[in-house]
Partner chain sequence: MMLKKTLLLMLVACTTFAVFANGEGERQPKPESEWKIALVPKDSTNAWFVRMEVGVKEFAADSGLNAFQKGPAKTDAAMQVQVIQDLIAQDVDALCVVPVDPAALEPVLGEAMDKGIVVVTHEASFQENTMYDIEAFNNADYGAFIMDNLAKAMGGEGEYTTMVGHVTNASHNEWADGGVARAAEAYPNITLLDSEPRVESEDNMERAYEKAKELFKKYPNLKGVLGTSSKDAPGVSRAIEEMGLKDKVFVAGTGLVSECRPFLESGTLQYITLWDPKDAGYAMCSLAAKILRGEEVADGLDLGLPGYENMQFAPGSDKVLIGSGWIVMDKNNMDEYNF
Amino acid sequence: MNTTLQKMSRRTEPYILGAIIALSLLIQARSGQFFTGNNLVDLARSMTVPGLFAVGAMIVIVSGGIDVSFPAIASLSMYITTKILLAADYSGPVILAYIIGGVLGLLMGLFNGVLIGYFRFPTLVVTLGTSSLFIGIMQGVLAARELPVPPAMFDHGTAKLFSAYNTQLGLSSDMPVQILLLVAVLAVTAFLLRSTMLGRGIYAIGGDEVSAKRAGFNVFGTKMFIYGYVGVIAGIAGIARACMMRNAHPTNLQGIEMIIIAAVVLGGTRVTGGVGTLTGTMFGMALMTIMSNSLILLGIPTYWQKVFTGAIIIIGTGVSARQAMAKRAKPRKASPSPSKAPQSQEASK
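Show me this one chain by itself, in the form predicted alone.
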């Protein structure tokens, strides 16, 4: 029983869930609008694309890196895809847009992977550089401007699973079909991390890259997969964003990376690598979304979200660093010497 309680105390998810419940009840008490159907649907809608980004960011942080290029990958993938489909006067199914966006994201992600895995450049430095590179290509080479989306993407953006109504205020909100993408990505990633050697390799590399290599994990191949997979998720997220907004805006995803990283860290993913769960990541993303969308219901200026985000990154980094130091400083239990082993066996008899 004590062991179970100790394990629970080390997990972040119960505390984040408690914070979500407490904040939700506070907002409900102050405004009376939090638990209305349309507000809950609006929160789910706001969390869809950031939730996709958070899955990718969590994998990178678990592996011991920090990726800040995913918004640029999403933006460039979305913009090129939209230009291609508009130029071809495409009117077929929207799946082609997701395929093109995913392939473009994969190529950009693999570019990150080569620089990080093969040349061993620092992840943060590489992704800062490639982020600037991708944005520069979009705004300079492609002369990016806001574009309308093709009919297939527009129709996909207006599709809904159901509508929720607030009879008190006369408002309604639609649950977008794009949330199914988040569910699918979560399911695939959960299987990958929990049930495959590749997933174990991701955690092993984040815990200790040298030890992971000695244990037989293909460090370079795993890193290539990580950044390629994150690129695919970013490309898909960019298409989903364009569909939901019904336009391809080249800059409306810039700056979102800090909120995503803060949510992942808040959910218990250790910035030093090796520790993190999808459940905690989604809880962290939910709390950040509630803070972003519902501060106005408490009468709190929205700029406090930036204060909250910065504090989370500082505190989360500090806690992770302290945990890593404590783990390294913890003395290992001495194993019994061979001469004493027979005596203990005899005593047990």
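This structure is a prediction, so every number in the text was calculated from the model and none was measured. Throughout, rigid core stands for the largest set of C-alpha atoms superposing within 1.5 Å between the two forms. Numbering follows the first chain given and starts at 1. Compared with the form predicted together with its partner chain:
- A displacement of less than 2 angstroms separates the C-alpha positions of L40 between the two forms, with the rigid core held in common.
- Relative to the superposed rigid core, the position of the CA of R30 differs between the two forms by less than 2 Å.
- After superposing the rigid core, the C-alpha of S292 moves by less than 2 Å between the two forms.
Starting from the form predicted alone shown above, please give the structure in the form predicted together with its partner chain.
No partners, no molecules, just the chain.
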């Protein structure tokens, strides 16, 4: 019992969950509108696409890399897909959009993978480069402009699982079907990370690449898989985004990578690799989403909102970093396995 408590106190999730609860109560106290069905649906909706991105960003960070190209991959996949479907006057089911978007994402992801896995270039530099390359293709080659989405994507974007009503204010909110996509990606990724050798390999490489190689993991293959998989997630997230916005905007995802990476780190994923959980990542993303969608509810003036957001990120990541440092100071106690790899919180569960 005592050891479970000790173990819990060393994890990041309980702290971040505490922060979410505290922030929620504060918003509820200030506005009376936090714990209403429609507000919670609104938040789930706002978290859908960033949540997908966060899963991808977390896998890369766990493997010891950093990827800033996923918004560009998402934008380019989404834009090409929309253009193809519009040109073909497509009116069939929306699944084709996801397939095209996913395949395009996969190709771009594998391109990252080759540069990182085969040529062993630093991940940040590679993904910064491919990011401008993909945006450049969109703006230069495709002369991208905003496009309306084809009917299949429009209908998919307006589809809802259910509506939440707020009788007090006479408001309603629709739960978008795209939330199922996030649930599915989370389920697949959780299985992958917990129950497959490939998943263990991702943690192992992030912990120590040389040890992972000596332990028999195929480092190149694993890296190709990581960047390909993250490319697919980015591709379908781009499609989901365009459907939900009912508009294919070539550049409006740019800049989202910083918020996503901050959320992943906030959720306890260690920037140096090897440690991170999906639960923590989703908690981190939830905290960021609640914050960026509640500043008006909190009554913080527009001019001060960035200061508030920055403070939360610094405090949050600071707490995570301190946790990590405390753990490294007592490695034997923190990790039951004597070798450094695979050393993960998933493993110690």
